[in-house]
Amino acid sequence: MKHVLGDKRAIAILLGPALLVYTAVMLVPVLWSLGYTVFEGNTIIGFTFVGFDNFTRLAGDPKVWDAVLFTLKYALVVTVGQVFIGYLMSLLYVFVLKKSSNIVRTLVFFPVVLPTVAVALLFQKLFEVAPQTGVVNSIINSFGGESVDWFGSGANAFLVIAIMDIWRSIGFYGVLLYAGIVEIPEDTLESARLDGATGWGLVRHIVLPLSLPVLLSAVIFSINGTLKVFDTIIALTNGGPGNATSPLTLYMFQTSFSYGEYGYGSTIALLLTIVCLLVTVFIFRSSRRDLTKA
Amino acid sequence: MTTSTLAEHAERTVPPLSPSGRRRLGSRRPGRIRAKLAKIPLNLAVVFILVITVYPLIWLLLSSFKTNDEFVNGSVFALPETLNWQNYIDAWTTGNMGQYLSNSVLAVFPALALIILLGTAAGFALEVMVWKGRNGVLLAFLVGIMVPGQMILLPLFTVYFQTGLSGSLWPLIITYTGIGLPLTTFMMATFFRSIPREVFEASTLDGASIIRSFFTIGFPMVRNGIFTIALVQFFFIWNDLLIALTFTNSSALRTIQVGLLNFTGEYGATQYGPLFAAICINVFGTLVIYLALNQRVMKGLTAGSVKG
């Protein structure tokens, strides 16, 4: 039977057309890009060879490397959020919450599907200023404080920014480590408390060593989308207050596409990738030498 | 959290309903009153939680039906006075997002199909037909997780521009296929990878080819996958954002995302009620799907997440 399943012609009929649509979008432009990094130019204006010059612009680009730190900053900052309060959510569900759970997650998941630039928008007018007193606002006035200018300084936007994107996902990560704990046998659990652990002990010492593997893949899926944020800065503060809230995500596409300058915009672009692949190596290698140790 | 294991244990021990729907006596004794009140905390939190989930979506709900006036003048907190539809009206016709709407399923759609049929068709390919090097071209298909969409995006953007396709909607359609593709094929091939290959051998001793049979018999089987992956691959591309901004040069082909970001721009600095309302109608549809497959929808993203 081995013939059937190893006809060559069907399988270039099935797999052809994807493979074609995956090459021609995603394989050849990331090669093209590369390629672009030598260049600098634009379709309009054509392209010129310059060598490494992008590079060593790269390296002397003062914007580049506030880019760079912002990006690690909100990254870490909303990954640790995320899979923290996260983490909490999830014990919510299973230790307290136990069968009542499913309504809860079903609401705290919500956010997680709506659009970003809704959020954003949204988030907006919750923290406005002016013309109309934002809710967050009001409460605080409430309390006696100041309205709180939250778009006027790079650490309040800043904060906004973590906020927002912690709200809308701490049901997703609810979720995904809810799975991963709900696994943990019961008979675990109840021979630990007959050894006399109750409530942190038992978290600490039982829970939180065997939830280690979806503890890991929720950071790294984290930080993946942490370091790639674009949605949120682009539709929330714009980069703003003046490049106060910047990744490189949003430099790549404003020196792209507002300066035309498309050999310099590929080189942020690759600088992004290797950044990526970069932490993603880090917190690989880091969780395993950990992992044997415990 | 010692408190939390007290409730916990007397949770456990709770009796059940007694037939005639009343808890028994027992549940009165002290320490059960005691494990009651030790719980009043945390379902505080969890209404603290839940208040802080719900509200800001309440509150934009309200805030559509206001009118200008009502911003001006009244308290965030108040409930509009009206039922303003004219918000709503507003939004759809002068701010355009009934085009914007209809950009979006025009290109969202097509899209999702081709997602589809291509990506379970490379994962019936790659894991249930036989040859040598399908594990090669799974793993180029990997890879294409990993990479950010900046990284393909100029490339692109000369091609389309180029070509002249970027004064129509073909640009987000290519681009979603490719992009959705490697997660789509490499989630199918894991559906297959649970039906025994017999299945489609013995389909093909029928004489039916084995093409027919991934049509008759391999794409029926994983219905539900299909439908899992569509889900997913929906929220991601009807949410996308920086491919439409890129691609679409015109504002009358602006998908639902990139016109509601120039909306506060344009019509919506001023105009607070239609804001709100346009803000509502993009989030309207992710709702209603939301509402009716929660657990579908929660299921899925979680597992693509944990693939990826």
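Just so it is clear, the model here is predicted, and its values are computed rather than measured. Positions refer to the first chain, counted from 1. Under this definition, the rigid core comprises the largest set of C-alpha atoms superposing within 1.5 Å between the forms. Compared with the form predicted alone:
After superposing the rigid core, the C-alpha of Leu19 moves by 2 Å or more between these two forms.
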Contents of the next structure:
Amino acid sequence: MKHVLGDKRAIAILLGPALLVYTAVMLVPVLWSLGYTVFEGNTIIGFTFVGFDNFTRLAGDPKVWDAVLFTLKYALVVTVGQVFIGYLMSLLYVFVLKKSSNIVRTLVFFPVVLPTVAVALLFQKLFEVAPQTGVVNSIINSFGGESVDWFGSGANAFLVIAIMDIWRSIGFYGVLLYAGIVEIPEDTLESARLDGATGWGLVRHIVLPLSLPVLLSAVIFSINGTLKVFDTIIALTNGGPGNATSPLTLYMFQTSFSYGEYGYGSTIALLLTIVCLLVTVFIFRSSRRDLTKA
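Compare with the form predicted together with its partner chain: the form predicted alone:
Coming up is the bare chain, nothing alongside it.
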């Protein structure tokens, strides 16, 4: 193995095909999109060089900053929900259900593999107000309350979107964090128990610090996925009511393909890329400082 890894020709042969595919599929489209940011138009009417006009327009576009605000709010709420509930599920698997957790893990993971459109239709029916009263409003009515138009206001629609995405993804994060917790040596846990650590004390002082690396990975996975949310929104609300639930991805899609403004759409995509990078770097550096202090 050392001989192979020391041979530059062997490295080129092993990595070359994968790098070519990655370059063709990922890097070339990114650079192509970056080039569009200084043009306006589309493939039908042609392109016109406009310099930095798209960036000037971006800075003064209120819809962009509304979309940024919604994207960040959605990412924060859903990431906290996914990782926190996923971590609780992983603790349940390891310390309560133990070896009998296999069937529960399978059932909880099942929504992860369901199509987004199918899950969105399910939640539309659950929170429906007309023509038929959905399950949620039926429960509210049974306690004497009035039906709520869950998709009639931005705040209510945001709540439904967050609940749906947290519900369908906690199985993944539960399994991911479970894999990290089960790697904690049993000798370490047993020593802590002998020293009197039980329950929350055991989790806080032993399990949580030792599972921080996988917890960090889960946070980065979640924040990057939620910042780029698209299919959930378009299947459940299509950005409505109005533009109240439009993230940057949907606004970019509509600008590029509905209005044919490839240049401005690429500028929005560049903004989204920068936001993802900044958030990821911030989380990574913050966690590194915490780990260093610990």
